[in-house]
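Encoded as structure tokens, the following chain is the form predicted alone, with no partner shown.
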Amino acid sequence: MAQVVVVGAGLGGLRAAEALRGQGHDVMVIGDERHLPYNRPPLSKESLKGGVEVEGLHFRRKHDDIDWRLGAAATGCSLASRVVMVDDAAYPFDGLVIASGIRPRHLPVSGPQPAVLRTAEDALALRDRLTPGASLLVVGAGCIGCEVAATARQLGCEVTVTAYDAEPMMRPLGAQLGAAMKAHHEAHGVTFHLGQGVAEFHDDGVTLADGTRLTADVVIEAVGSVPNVEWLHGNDLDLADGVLTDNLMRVLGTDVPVVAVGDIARFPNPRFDDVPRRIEHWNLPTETGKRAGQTLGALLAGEEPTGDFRPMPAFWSDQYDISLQSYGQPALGEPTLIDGEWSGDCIVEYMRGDEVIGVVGVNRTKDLMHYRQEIGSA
């Protein structure tokens, strides 16, 4: 059978491996953390508080005769010789898997870069910190900046969070329920300095576009990602956004059987348009890996991949006694508020035309699950 290698240990890379593996391929995974697969939501809830360690997340595994090379990222990929490097070893493949994911983005201000949180590492690293009495500030107001805020209010720090937009968590929720999420910290003490960006980092602090100066005793970045695709430049891939694919994850632009995962992998999703898109949910991993690991089956056998790959996006983010669950991509639509009240449970549709593209429930997960089988399938 063929050798595959799959450059990237997280959750995408385990399934297609999984996949690839079930079918009988000797398989390879290269991973620049030194530890096995493991789940990243609670880094910023259970870890930060103290419960979970990383041993307690890691996945489940179908099979022990994966070869696991971790603790070592990928420097190099030459499609055309069918090999990718690891300093200076060379590991040869026939069939590749690009599942090495993102990092946190770094906003390009002058001063000292501030804490992150993407690894265990990074949680245990602030878990340390975050001590009762201690003063947090967060850059940046999305889901993992505001997770991290709501943990360490509950830990007794005293938080504060600036960010560009003029709401939390604009881009997923829109500005009415990012209001009324921004309300809801407010009520448990967090201080909001919206509408501004950093000018500069400091050793305990930051100063905003505006002069305003703040401080704190930890600061956390927490301002996006970045996609890891350095290690592939030279090949003629479209790396312009994470790794351009098709439909069924086949990367273009190459005729080596290559296929990319996860929340590096751009592609079309005809449930919604035929537009390539990365999406950065929880269930995307699993579900790019199982279908990549079908496509580059197909094409290590010499055969042309088929199917209509349609996944639907979801995420969750639970925020003190709040917990917000959402299908679809609300982020291409208009807010509609359809039940309850902005404040308080409520579900949310977001409109694009007369379609529903996406929906957030607030303390309303069982009322949304219909449509996860009604959002696209018109």
Ligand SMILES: Cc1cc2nc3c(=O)[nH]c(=O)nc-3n(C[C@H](O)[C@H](O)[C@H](O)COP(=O)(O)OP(=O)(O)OC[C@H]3O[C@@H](n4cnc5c(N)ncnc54)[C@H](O)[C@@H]3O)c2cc1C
The other form holds:
Amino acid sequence: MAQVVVVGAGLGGLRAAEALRGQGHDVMVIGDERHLPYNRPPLSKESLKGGVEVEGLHFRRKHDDIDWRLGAAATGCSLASRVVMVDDAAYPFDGLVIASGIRPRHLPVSGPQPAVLRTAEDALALRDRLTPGASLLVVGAGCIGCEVAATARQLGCEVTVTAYDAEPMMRPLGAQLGAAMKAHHEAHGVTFHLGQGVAEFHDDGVTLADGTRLTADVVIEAVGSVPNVEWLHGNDLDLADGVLTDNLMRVLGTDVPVVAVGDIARFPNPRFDDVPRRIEHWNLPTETGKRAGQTLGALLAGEEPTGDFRPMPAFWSDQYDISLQSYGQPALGEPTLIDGEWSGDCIVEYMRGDEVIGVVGVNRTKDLMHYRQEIGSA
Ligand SMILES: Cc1cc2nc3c(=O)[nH]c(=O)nc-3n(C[C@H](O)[C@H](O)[C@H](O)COP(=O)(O)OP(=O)(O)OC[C@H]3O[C@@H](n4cnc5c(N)ncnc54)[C@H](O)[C@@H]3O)c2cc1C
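Okay, that one was the form predicted alone. Can I see the form predicted together with this ligand too?
All chains and molecules follow, beginning with the one already shown.
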């Protein structure tokens, strides 16, 4: 059997490792965090509210004979020599899984860098500071920024959100639902400063582009992500936005058996079109991890991977008493309200031409089930 090295001990790395161990390969997972794979979504929601216990967030693992090299970052890789470098060691492989995910992006402005939220340690540090009466400034109004704002309000903090976009969560939801989410937050006491970039960070807040000075006890930045690709430099791969793969998660630009999974993988999904995209939704590390396991297994056996892979992207977000659920690629379409009201519980379809390409439900999760089959099935 072959030696497989997986770089990244998150959900995608775990699922790929399990698939390959299940085929009988020897698997080593290298992870720079010191934890076994754990669940990240609760870090901005119930876990941030209730106290962060990493042990309670660990995923169940199918195999106890996978080797874990934790607290160790891959610092380099030579595909030609089939070896992954960690500071003090080199790990040879027959097949490689790239599962190193993303990290939070920082705005390129001067001043002290604010806190971010990606890891359990980030959440623990933030939780300690979100005491009742403390003021929190959230820079960025995407899902994570909005979830932290909601959780902080529930913890009794004063919360201000600032973002360049005109509405919160505008990219995944569109302007109308974004405006509705803003109204929900305002009804819970959140103050917004939108449509403005940050000009400078300070220890106690920010200066916005129009000169407005916002101050807070705690500042957190949630403005998008950067793929963790640096350890792959020098191998002539397409690392323009994550790692480019084919539809079956095989990394393009090399003959060596290499696959990529999860947030870092940029792959075409024929459910929508042939454009490679990275998607940062929780269900995709599992789906791409399993598929990548099949693909790498075939390559290690000297066979051409076959099959059809059309995963349905799905995300959810919980804020106050609101549960958002989405299927497909809403960001690629124009929103159309089909049931309910923008400001209340509703279902919104996202149209590309006359095709439904995505859907979002506000407190309507059960009513969306049929979209899982329908979207992209034409
Ligand atoms: C706070 C938060 C809330 C979220 N909420 C939701 C939600 O409500 N709904 C939803 O759909 N999705 C949500 N997500 C997104 C979801 O958690 C991710 O899509 C998922 O965790 C991605 O898994 P992954 O395995 O690709 O990457 P990761 O889980 O990031 O795993 C990658 C691992 O590789 C490690 N690594 C990086 N570089 C190296 C290196 N050089 N060497 C070794 N290891 C390395 C990283 O430290 C990390 O441990 C949320 C994410 C966060 C952070």
